[in-house]
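Just one chain follows, in the form predicted on its own, and it is written as structure tokens.
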Amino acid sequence: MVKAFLDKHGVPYDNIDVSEDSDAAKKMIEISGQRGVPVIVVDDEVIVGFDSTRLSELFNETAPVDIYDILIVGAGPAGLTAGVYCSRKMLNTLIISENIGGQALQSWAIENYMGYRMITGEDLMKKFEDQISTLNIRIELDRVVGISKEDGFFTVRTISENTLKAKALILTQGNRAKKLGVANEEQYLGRGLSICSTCDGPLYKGKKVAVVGGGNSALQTAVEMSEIAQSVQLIVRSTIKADPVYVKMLASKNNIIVHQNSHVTAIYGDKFLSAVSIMNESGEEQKIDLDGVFIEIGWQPNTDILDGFVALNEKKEIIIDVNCHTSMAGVFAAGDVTSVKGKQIIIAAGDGAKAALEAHEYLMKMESQ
């Protein structure tokens, strides 16, 4: 995301890789206090994370505002499928996002996209954005905060104050992680605690970490950590809720303690996180030295911009039709945001081709009219 940016802004920089780097590794959490990824130096100043307000204000002009025809919020395999669907169509699309690739950035491996025995999220999303780049479709990394109609167009405000116009909008703006919901877990993240063991995995090697969760991503997170790490703790509130497939690779594991019927009650630590205790369905607590949570969840729909824009499920997933109409004309949506229960990158793709054509349908009505 940070690359994607400065490349974009023709900034030059050097890129170091902590993973394959220890002493790298050990440098950035002196000057950063982080141990997580990334750590950006601009000149004496430490940016922690893609903080795509600063990076703006100090490496991004703002662009004069245009009408386009289509404005897709969101880069994850909805928003970029959707994007090449546009291009195909001559239609003069932006794409705004925080990132490029989304959640699906966040998978260890990718079993079930046709095509690919085995890819990591990370070069199947790469893949995507190379396809992307070739077209001539806008790009704008920058986060939405507001969304609304007005003067017939719609209108998208993004947190850099950018507001943007388009005569339709495609929302595939994805998912974020659900958070433990303990005292002081703000304090902790990037400091022990993570929402993207992709990312920050290779920090943990011969530690000591947890996982929490039950599903496909917790069970895919232990069983991969446990080739990095001493020792894997999966922490599972209730039991045990993934394929075969992934509970036959951890029962494979020696080094992984599986704790069922058991949730998270508090996080110990100074500088960085050193402990957690968990209780288990008969009130009993634990206390578990550690370096690492890793929180693997589940997700919750980033749709708190809309504020009744269009109409949301009781899960505040945006409704849609099976052709991914919303409850507004000229507004479609596709991906882990709506209300579709299958939430798989193949599925998100799809759904984003199929947005891309109804809303060059509907301009097409629009400008017969």
Ligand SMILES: Cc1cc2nc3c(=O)[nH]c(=O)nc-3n(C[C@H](O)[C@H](O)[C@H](O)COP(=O)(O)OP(=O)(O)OC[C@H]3O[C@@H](n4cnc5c(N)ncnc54)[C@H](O)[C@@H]3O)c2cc1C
Second form
Amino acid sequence: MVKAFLDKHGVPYDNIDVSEDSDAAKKMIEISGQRGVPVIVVDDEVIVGFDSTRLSELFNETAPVDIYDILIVGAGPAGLTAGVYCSRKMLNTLIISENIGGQALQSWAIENYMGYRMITGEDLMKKFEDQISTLNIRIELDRVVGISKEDGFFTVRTISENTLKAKALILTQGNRAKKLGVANEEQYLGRGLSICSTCDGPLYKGKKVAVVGGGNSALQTAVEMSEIAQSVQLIVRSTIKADPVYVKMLASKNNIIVHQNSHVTAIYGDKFLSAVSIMNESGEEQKIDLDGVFIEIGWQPNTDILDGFVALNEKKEIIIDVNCHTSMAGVFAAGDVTSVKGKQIIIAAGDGAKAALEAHEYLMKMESQ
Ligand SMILES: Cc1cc2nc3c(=O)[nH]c(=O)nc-3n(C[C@H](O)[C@H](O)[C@H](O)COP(=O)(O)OP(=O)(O)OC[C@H]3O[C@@H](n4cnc5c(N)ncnc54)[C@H](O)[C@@H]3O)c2cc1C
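We have the form predicted on its own; now please give the form predicted together with the named molecule.
Then the entire complex follows, led off by the chain already shown.
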């Protein structure tokens, strides 16, 4: 996200991969006081994470004030595909997203996207991005904080205090990781507690880590971390519910210790996380010394920005029909943020295309009235 932002604004930078350079990793922890990436140093200022507001302030981003035909929220597989279809229909389109690539960026091996036997999420999303960069589409890296309809136009407000208007909307803002719900959790995020093993995993080389969760993502992370870390404790609230391929991989690793029917009750540490307590179904508690914990307990849809704007189901997903229409005329949705059960790249991309075609038809009808 940071690299995409700096490239977009023509800002030169040095990229230091702290997973490859342990001295740089130490320096990064020292100057930022935490272990998460990215850390950006602009002159003397240290910025932790992709702080789009601060970066926009530093590099003077100005937002256009046009009325777009279509505004797409999110640039994951669904949003980027919708963008390609909108551009091919010659629609004046804006994509607003916190990053380019979405959750797919976190996958280290995608084996079910047609056309590729195996590709990393980063490589696949780079191909999506390359394709969209050749088209006439504006992409703003920003966070949407509110959506409304005013004077017949959809109005989108962002955290950078931009207000953008469009005749139709496509919502593709995906999902985000669920948290553990224990005290101190926020304090240790980036200080030993991580929701992105792909981003932070290499910083735990030779360390003792835990992975919380019992689904595909948790097992995938545990297996990946078993090759980097000294030991991995897999903490599963009930029992493992993952595809046989991951269960088999887990069984082949001798440095993964599995705790089923157990949940995290407390996090300990000073500046950095140093241990967690887990409780089993009999109520017995044990404290485990750790350097890092990766949370992999599922996802929740990014629909809190909608605040009653369109109808949601009991899981807070946007309800759509088979053609990606939401409960409000002119608003379409696609991908993981919707009520469609399959949460996969190919499904998100396919529905992104459907949403764009429907939005185009909606605009054509509007114009002919
Ligand atoms: C570790 C991991 C491994 C996976 N492996 C596979 C796999 O092998 N095969 C497969 O098919 N699928 C896999 N998936 C699932 C796949 O990544 C998702 O189904 C897919 O990315 C969903 O696409 P999407 O566009 O709907 O949403 P997302 O990918 O979630 O994209 C949503 C976009 O919206 C942006 N956004 C969110 N909220 C806001 C806001 N308020 N303002 C602005 N922007 C916002 C986000 O930054 C993001 O860019 C994996 C997922 C994970 C996490």
